[in-house]
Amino acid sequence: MKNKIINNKIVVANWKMRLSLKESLILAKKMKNKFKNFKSGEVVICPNFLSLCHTKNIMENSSINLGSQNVFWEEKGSYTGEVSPGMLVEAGCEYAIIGHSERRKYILENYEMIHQKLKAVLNNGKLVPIVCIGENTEERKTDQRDFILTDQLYQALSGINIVGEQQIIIAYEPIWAIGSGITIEPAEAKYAHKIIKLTLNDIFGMQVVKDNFRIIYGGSINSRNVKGFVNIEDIDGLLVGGASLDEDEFYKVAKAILK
């Protein structure tokens, strides 16, 4: 794994299951060309599993890093359809998304599973985990957000041992905003990120959080609304969905937040 700088801001493109293998490779080539002179922060793209190795080959001699949309909690075994941290490293990944809200909703992935996946990634030592948390519409309406975020963090992170320069990225993605076109108000995002940082401080202590954690935002971010998130304290980057499927749009988002 490349030497990461914890103070760097980061933008992560999650292509989800939106693109075929052919479409993924076409977009990867466009991304490489678009970002060829881009020197600020870190840029990560997360294509589907089938596209990882091919995308890694395309991204040779590029500043763009590769990430996975998911990972399993064991390295080997009788786990049909799963992909281990070691396999992802072998495919060229440096990051792995864990517990995305769509997996929590559609695959019924819970925070016990997320906790096990996080441990596996940290034990592997060559991937940076991107752990997703966030409240749904009902939880927001009933003013449960603070409790939900704190509870999710404790379930995912309690008992985790961070060694040396290991990194963990926390992605706050309010479920009600994902793919909806509705973006959280920057002031509300700032407050949520403050709650997350305070909770992390309670679990690990301020110095570990400062040295080993980044907190990023995800939820209907695009070039039209990204400026509202540029200078918000405790927002260290973005997890981008739909806007990452177009190289020009994604470049504008990355340029705004990583300037």
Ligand code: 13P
Second form
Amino acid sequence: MKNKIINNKIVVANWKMRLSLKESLILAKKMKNKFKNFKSGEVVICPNFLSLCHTKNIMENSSINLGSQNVFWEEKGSYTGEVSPGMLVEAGCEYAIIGHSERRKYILENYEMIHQKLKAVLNNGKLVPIVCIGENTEERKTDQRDFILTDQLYQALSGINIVGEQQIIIAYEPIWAIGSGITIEPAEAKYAHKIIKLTLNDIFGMQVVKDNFRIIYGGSINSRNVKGFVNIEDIDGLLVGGASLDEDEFYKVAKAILK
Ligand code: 13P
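Okay, that was the form predicted alone. Show me the form predicted together with the ligand next.
Now the complete complex, all chains and molecules, led by this one.
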């Protein structure tokens, strides 16, 4: 893992299962070209597993880093269809998204699994985990958001030992805002990030949180609404889905938050 500066803001593109191998490589080339003089913050692209190695080759001599959309909790063995932290590092990844709500919904991934995955990534030591949390529509409507966020954090992180400069990124992605075009009010995001920060402080203590954690926001971010999320305390970056599928749009988002 590169010795990153934790104060850097970060923008992560999650391409989900939206692009074929061919389409991923075309977009990767366009991204490389678009960001060639871009030096601020960190930019990460998470293509599908099939496209990782090819994307890594394309990103040679570029400041864009690579991340995976998922990871398994064992390093090797009879786990058909899974990919381990070490394999992702070998493919050139520096980041791994863990527990995205779409995996929680469609693959029934739960926070026990998310906890195992996080532990495996931290044991490997060469990947920065991006742990996703967030409430659904019903939980928001019934005023359970704060409890849900705290509970998810405790389930994912309790008993985790953070050593040295190991970084962890928490991605707050309210499920109701993902892919819906409904944007959260920046003030609501700010409040949720504060809850997350305070919970992390409770679990790890303020110094560890300051030195080792970043909290980023995701959910229907685009070039039109990103301005509301610039310079908000406790928002250290963005996790972008739909708007990361076009190099001009993603560049505008990255430029707004990273400059
Ligand atoms: P959208 O930006 O498309 O809402 O997706 C957000 C997301 O799920 C990123 O992981």
